[in-house]
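Next up is one chain by itself, shown in structure tokens, the form predicted on its own.
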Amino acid sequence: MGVTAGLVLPAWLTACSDDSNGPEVKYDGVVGIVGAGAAGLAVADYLISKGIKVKIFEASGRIGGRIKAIKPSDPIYNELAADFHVELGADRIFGTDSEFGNLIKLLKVPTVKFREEPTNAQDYYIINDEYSTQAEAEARGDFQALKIFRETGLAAYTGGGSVQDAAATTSDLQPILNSWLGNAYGSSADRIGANALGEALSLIEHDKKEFMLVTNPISDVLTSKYARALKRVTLNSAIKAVNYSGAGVTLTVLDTDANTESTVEVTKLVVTSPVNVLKDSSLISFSPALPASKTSALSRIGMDASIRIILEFTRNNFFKKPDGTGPAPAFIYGGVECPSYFFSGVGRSDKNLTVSLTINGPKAEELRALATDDERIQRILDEMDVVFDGKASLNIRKRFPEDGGTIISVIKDWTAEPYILGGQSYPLVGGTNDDRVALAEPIADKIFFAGEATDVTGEFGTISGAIKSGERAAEEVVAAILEENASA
């Protein structure tokens, strides 16, 4: 739970973490919180600030949920060429004036907007196995049409079907569509509902600029802002059953280390579990069962397989055009086996040799079906070699390269995490934002819901969305307590 050196809270924020002045809200009960990711920590922080007692149950052995980084203290870090932390989950922040963006400003954490000065990194594209610069891609009329659809057309779209149906782009630009509006939102363009995604995009109010943290991993921001909540976390404690039939809520808690169960009583409960966990009654069951409105909403919200692969190269000139010159790459879009290649060192290091590959949806499922990590990496390299004339395999970093060596890589399979089971939520065809409203609705003023899947402001799948959902759920808890106090 430690914080990397260099991240210092402003004095007024550290003062806010002193909750010794007496409760603002009188309440003798204890609010349980399922999950110590961004949403759960936000819930806890808000309630603690009101003087309400909380207990956070985290199924895994660490804080952060789908936020995780390779830090200098991690053994694998010494094998990497990167001289910066490498994110294995959320890696960028969307919106300099978003909920999380504003928090980062308050904490004065160094950031870089990598497509702007001083880096001016550029996006590149794979079109029909040919490598194209931004300028080359934008010279195509069909690319311009797809870009307009992405930026404004989808948000205004009112037809039905999938994003792929709605875009109706040319076949050779389908992979770029999938990179932009399929893989980026947790799945593939033929699985994501166009109406619901367009509706969500129209709700976003921030500037939509992407940026990264330079010196601190994203987890540092969470552990700094929510430091007082960390003391309320019990790790390796999975909630297996929730019984809210009585006056309070009885939890069946599995100690995932000792494989033993116990029961804990709380007065109210906030559930921040991911969609795939909520759908699996063998992981968490509710008594009484969840209302039909919630199960119906869950049936229209998907959550697919997700894999992050970190690869490094001995040189990256072959990623530039022409002849190894030109702007540094930020992203490569349009791959089939890997829809999105992110150069995570841009703006943070002179060593822009680390490539972060995000594979969601069907392609992640295909990779998971392969027997070994070597096969998974080779599938990616085979695609890159077609585009870069064999230079990807030639320049991949290896251990003991003089003897043939083995490829240095890190693979994080989020689907294999037993209480996460995938990447992020996304709307299925036929879904709407009302599904997230229904999923977020409290039950009997005792069971409340948070987490990125319950964000109703268009920011599902993001840290800002998770935090906003946590704050919204915490406000609902306080409102319920105040109403009870008033009627007592």
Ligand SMILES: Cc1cc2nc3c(=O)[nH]c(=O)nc-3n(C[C@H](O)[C@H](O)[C@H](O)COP(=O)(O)OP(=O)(O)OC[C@H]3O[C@@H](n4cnc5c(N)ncnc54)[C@H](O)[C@@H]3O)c2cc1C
The other form holds:
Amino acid sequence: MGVTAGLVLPAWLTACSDDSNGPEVKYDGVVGIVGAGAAGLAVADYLISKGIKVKIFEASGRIGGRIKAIKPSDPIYNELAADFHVELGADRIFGTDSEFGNLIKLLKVPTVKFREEPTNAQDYYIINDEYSTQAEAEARGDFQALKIFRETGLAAYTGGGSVQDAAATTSDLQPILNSWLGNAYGSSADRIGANALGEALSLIEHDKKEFMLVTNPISDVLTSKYARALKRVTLNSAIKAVNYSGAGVTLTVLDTDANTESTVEVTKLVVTSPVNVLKDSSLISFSPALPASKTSALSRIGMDASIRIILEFTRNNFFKKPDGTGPAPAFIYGGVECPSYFFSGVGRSDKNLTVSLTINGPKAEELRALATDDERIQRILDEMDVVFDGKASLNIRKRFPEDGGTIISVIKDWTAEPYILGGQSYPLVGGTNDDRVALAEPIADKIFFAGEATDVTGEFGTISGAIKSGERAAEEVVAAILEENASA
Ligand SMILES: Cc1cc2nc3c(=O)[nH]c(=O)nc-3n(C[C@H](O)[C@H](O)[C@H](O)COP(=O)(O)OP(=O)(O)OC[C@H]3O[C@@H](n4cnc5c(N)ncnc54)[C@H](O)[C@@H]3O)c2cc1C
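Okay, that is the form predicted on its own; can I get the form predicted together with the ligand now?
And the full complex, kicking off with our chain again.
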């Protein structure tokens, strides 16, 4: 296994030019697209398939948005024990029959369901600073009750308050609740609205199975499937102002390299900016201003800080129970400083010494407030050392360990990405799915909205949700054009 296997295999990388979106649409205009993440690329691909001209403006210097991996060409890759692409944003695919799951199937990309054969990795739990296997946790009545709440209870919940209020679990298991239904949805259980998250979970139609790509970074799937869209992307081009008061749409484009501004005319525009960018009119402003229905919806959708930390260990048996011989760990849930430790090499690497930590919401804000990366890592190691009797610090991989050494780590702070500004959208207490419907609503058949936050099918905060939102917005653009053609 390992990364090189992927690099020699991928006939599929160039194999996909899917023209299956139906007949061409007559249109002389140009549709602008703000953002070259999964949603923006999906919009572009669909419109190109209809023969519609598109221009994608991407503020950063790369495509992919919240999809980004450490690749062999990155200098840090050679220092890591990992012999696979280490994802710094989205790392798992939800649903083998979800939008993105189906795409992966179509492209025949090698995948692993890491909790199933042949890996059979299991989740472990931290409960009151003690390390528990899945079986040990399952033996507790309060754990069983929380599991039922997670699997079916929340989806059926119609009361108010936060996820934490609705779960009403024992104090012992609050951190596990927070791992499962707080951090995993981009924040903490006391910030996320129970009603809206439950509503979203009840809308999901895929099988909810989790899996990973074995040999390729997730971005390979995007660049393969959306190859024809890539040529339409202009990097380092931030859309600062959108004026749609005239017949078309005038964009003020900031060249983020040269720090110069210019204007570009398009006839329609699809905006895929994340929620925190949309909320900040110094980053993107609209004239006329966004309608109250949207600003009101935005006030009930949160997007918190999000940090991915990659740490590696020189051995992994102390993460297994009993006596270092148990099943390989997939996740460790229940940490307070870090609610989600993921063994991202599971099923992809024979070594499996890499731990990918995802820290969202208040704990990510606390980490961001610390002065140095050393302090951030120390805070995490302190938590692990309590659970693993000091073995985390003892076995952490270092450069020049014989001289005391420095810890090898990667920290990706998503809030520091100037046109992303956080992790993923989530419903605040009092929010509902209608907020996403309002956010997605086109304005004057000229300005359209996509991006994970505008998914109305319960899959916000995911790649599938982003792609589905892009396809939905592209269909809205085509419908508007057809209507204009019919009345011309
Ligand atoms: C740490 C982390 C872990 C995650 N894990 C998973 C996971 O395991 N599975 C999963 O399915 N999902 C996961 N997600 C969520 C997933 O990554 C996102 O839902 C998805 O990638 C969002 O795609 P998008 O196109 O909506 O937005 P983005 O990927 O954010 O793309 C938006 C793009 O627009 C650009 N942009 C914004 N404003 C402007 C502007 N004014 N002008 C020009 N360009 C602009 C941005 O630079 C960005 O490139 C994770 C996210 C994070 C942060």
